[in-house]
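One chain follows as structure tokens, the form predicted alone.
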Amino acid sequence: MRTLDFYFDYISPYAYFSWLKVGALCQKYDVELQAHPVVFGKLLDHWGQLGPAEVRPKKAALYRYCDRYARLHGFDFNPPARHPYNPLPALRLSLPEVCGTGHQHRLISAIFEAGWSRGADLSCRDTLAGILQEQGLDSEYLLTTIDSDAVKQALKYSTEQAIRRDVFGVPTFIIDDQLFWGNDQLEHIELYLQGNDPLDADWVDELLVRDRGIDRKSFLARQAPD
């Protein structure tokens, strides 16, 4: 069975918009959804960019574009009560490690709902255990389990592998080695796994390699080196 690797953190609306659609792509084509939760804040630092919640006036587009967007698709939005607020207590929850492989999609879409759909504050354990008495699982012992070294290490490991993949951003995804970074890559890859993908790659590649015209200066003093 081909795997499709899904890269998010529950910071990003996208990710939540492509979480609620990706489960039954897979399923259409028998392709196996592996969720993999990562600090999207530390694929900016890596990269070297702001989120879009970071920059006041993209923050304001980026919340037109998702009541727009859950209108037309028929959910409420009601995004998180804080944003950006610190998502590590629901990314490790969120860790197969921890709620177990059988819970962990399930769990995924619980905590996204509450995030984005209910307003919910998901920096607040108080609030992540509730969700997790909603499932139906023991929120006391798994949000005493993720205080530990062990599953801190785990993120932390997740989030570096995402990045030696070359992830930049949330939600990404990776089928075949092939990477699609968004929520609007959703139609892309369905024909890339209907085998009518229409990328020319050596043509893309050929773009790649031309010279760069202008650089900022910020950008060249993040290449210069140490």
Given for the second form:
There are 2 protein chains.
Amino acid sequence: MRTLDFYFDYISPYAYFSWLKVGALCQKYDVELQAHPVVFGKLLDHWGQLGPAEVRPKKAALYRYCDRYARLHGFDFNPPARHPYNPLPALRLSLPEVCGTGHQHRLISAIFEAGWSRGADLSCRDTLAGILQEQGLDSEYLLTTIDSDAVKQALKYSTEQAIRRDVFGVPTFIIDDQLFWGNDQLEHIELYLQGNDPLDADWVDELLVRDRGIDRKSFLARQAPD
Amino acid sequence: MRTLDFYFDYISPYAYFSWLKVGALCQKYDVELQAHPVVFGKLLDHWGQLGPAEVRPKKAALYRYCDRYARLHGFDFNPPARHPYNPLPALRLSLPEVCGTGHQHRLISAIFEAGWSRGADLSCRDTLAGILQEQGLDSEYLLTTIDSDAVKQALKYSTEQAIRRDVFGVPTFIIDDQLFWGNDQLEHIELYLQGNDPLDADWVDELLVRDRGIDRKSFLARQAPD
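Other form of same protein, the form predicted in complex with another copy of the chain, not the form predicted alone:
Entire complex below, previous chain first.
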């Protein structure tokens, strides 16, 4: 069975939007959905980027975009009470080895929904306990588990594995080593799954080895060997 | 008459894609299209961001996206021979005070098309001369003009004005002080022009003054007063 790897962090509204749709897409094309919590801040650190919430007018523009998007699609846009926030407890709970493979997708849905449609503070352990209980999960046990070194390492490993696969943002989807980034890629992903991918991969490979003409000093400085 | 301000740099394929559509949109809703060349690299410098071409896997993912997008929309995706490249001569030529208001839109179309559908080297003055001649413009005169301090200042001013209006990327569209960023915003722009904007602006303003919970060190360092 084919697998679609879905890399996400609860910090991202686009990850939420695409989570609402990717499950049905996988079912339609008989693809196994594997959900990988990763730390978006660590991806930014690794690739030297800023997140959308770190550029004032970008955050404002994207919140307006998200509000329009949510209203057009018929759901509420009410982001986590504080944003950005510490997503580590929520991400660690969502590792399949913590919450259990059979519960994982349901828990992810519940956390995303609480955070982005009901304005829950996803950095707050009491809030997370409430969500876990609503899902019939043992909140006390799970919230203790995530403080173990093994679980901390597991999230770190998940993030490092994502970086090794060239994941630079969330949501990212990988199928058959094809990387798609962003909620707006679902249409292209569906074409790919149908066998109707319009991409000419050889042509794009040719483009990617063309020379660079000029680079900013700040870019070149980061490329220099340490 | 209402005005739509379109901020662009020839460095961006998304600016090209949206240029292909924004003219018809403005005509449909009787809006005057004002095209503003700006230096994307200076926007990145100002906001402390990296461009898509400055993160290796992001450039690769976006080129694949662009190739799919172009094929689905029935045109060629053949980016400028070297990329990134120095866009300053092309941008300066495209200032209305240089090429003439009456020629500006046509010239922008020609430069974008040569660069992104025919792989022309847009940093090359001979290439630009050829494009100007095809448009019946005096290439020798114009390519001399753009070396004047006045023209250099005009492009700098255009970029600074954009930053003052919170432009952080290209393409950006501003109508009635509403800022839209990115090719994928054209659908929302059309709703706005129709008077059907789903946005609840007061609600988003409330969201934007909510507290931040946590920030990366690299973000905080940049916010510190010099």
